[in-house]
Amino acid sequence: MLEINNLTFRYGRRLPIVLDGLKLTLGDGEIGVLLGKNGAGKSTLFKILTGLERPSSGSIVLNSCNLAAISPRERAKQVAYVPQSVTFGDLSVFDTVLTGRLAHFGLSAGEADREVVNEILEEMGLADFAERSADRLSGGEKQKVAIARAIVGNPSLIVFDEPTGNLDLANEMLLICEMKKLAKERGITILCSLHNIYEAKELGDRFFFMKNGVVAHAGGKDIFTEDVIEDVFGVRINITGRNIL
């Protein structure tokens, strides 16, 4: 489970708070859905998730575990990240998704990591890329390498930031299926912003409205109504037509 209670956070002392005593629960194996307008926070939240930026108050835990009091290390196992757009440099798929498991092999990879690489590969229909540039794949493909990376090492959370963003809609519908396929057979809790409401809809088990820094509106599909939609995007919309796309 994941619990963020009264996370405060600014980037100096006299610039403007970004996160204003956020508080978000999470089941285990449950997908959560960050929405806002750009500048709510939502990327501030992921960064300090990932140990790229330390609150200034409040406390995130994980399945028990107080993550400001673990090492870089150990939050590498327990949290992984998939940004919008990936890019993996030369590297082979096989060498791409097995960075995933640095925080566990540190130099160098044992035989068991490998054998790891190879079942995640073959899970995720990349087998017969494993010898390929990862970089060279088409969006769809690359955003499955960013996964299998992210789950090589068996995190408890996995961060996705606007993961369908450069995706054309038949590999956005797929990705959703993959994030959902992780959630529900191997109980990872996945934390995703996306500004999409109907991919969010389709995706998500809770809903967290974020503005001004803070959970705002939170709750199951039924949080979709006109009216916090209009306090968090200022727009009054009828949300059961998809014409507002």
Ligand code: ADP
The other form holds:
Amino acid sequence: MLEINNLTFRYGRRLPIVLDGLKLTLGDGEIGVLLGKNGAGKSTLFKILTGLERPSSGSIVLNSCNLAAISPRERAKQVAYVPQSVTFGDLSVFDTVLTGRLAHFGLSAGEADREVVNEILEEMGLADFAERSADRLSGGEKQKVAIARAIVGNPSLIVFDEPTGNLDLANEMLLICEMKKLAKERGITILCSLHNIYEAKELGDRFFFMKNGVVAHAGGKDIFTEDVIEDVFGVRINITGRNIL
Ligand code: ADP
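Mind giving me the form predicted in complex with the named molecule, seeing as the form predicted on its own was just shown?
Whole complex next, starting from this chain.
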């Protein structure tokens, strides 16, 4: 279970507050979707979750473990990150995915680490790509590699920052299926930001609408009302009858 409580953050003492007592709770194997205008603080929350930034106050507890109290290496085992656009340098698909186990193996990977990578590549239909340069794959294939790299370390939480931003419709749907599988079959908790509300509704179990540094509205699929969307995004749209994309 992920429990975020009273999280407060600003980028500098003279800069405006970005998170202002944010609270959010997500159960094991649940998919939570963060929504909100550009600049609402979604990426900032992800930077804090992955340890790139430290909150001024508040706590993040994952499976009863306070993330502020553990080493960066332990945190990296617990929390994996899939960015919006992925570049892998000049590594092969195999080596890219292997880097997802860095926090486990430290300086040099062992046979067990390589075995886990092979299993994941097989499972995700990437085995035939193992020796290819990861950067030369298509957008959808790259996203799959990024997911394989995230799950190979066996994390409890995966954070996805706008993962469908660069994908076409077919790959968007594939990614959504893949994410649902991770949550349901592996029990991984997922927190994801998305700008497309129809895609969000298709993917998520719980929804968190961010505004002014807090979660202004939270709930299940029935939270998507015209009033909530108008309050958060400042536009009134007719959402009746539309379910996906
Ligand atoms: P979102 O992901 O919801 O679009 P962000 O978390 O990127 O929002 O940004 C939240 C606020 O923090 C914005 O006002 C943005 O300008 C500011 N911000 C983001 N990154 C930095 C930074 N490195 N330094 C200063 N301000 C930043």
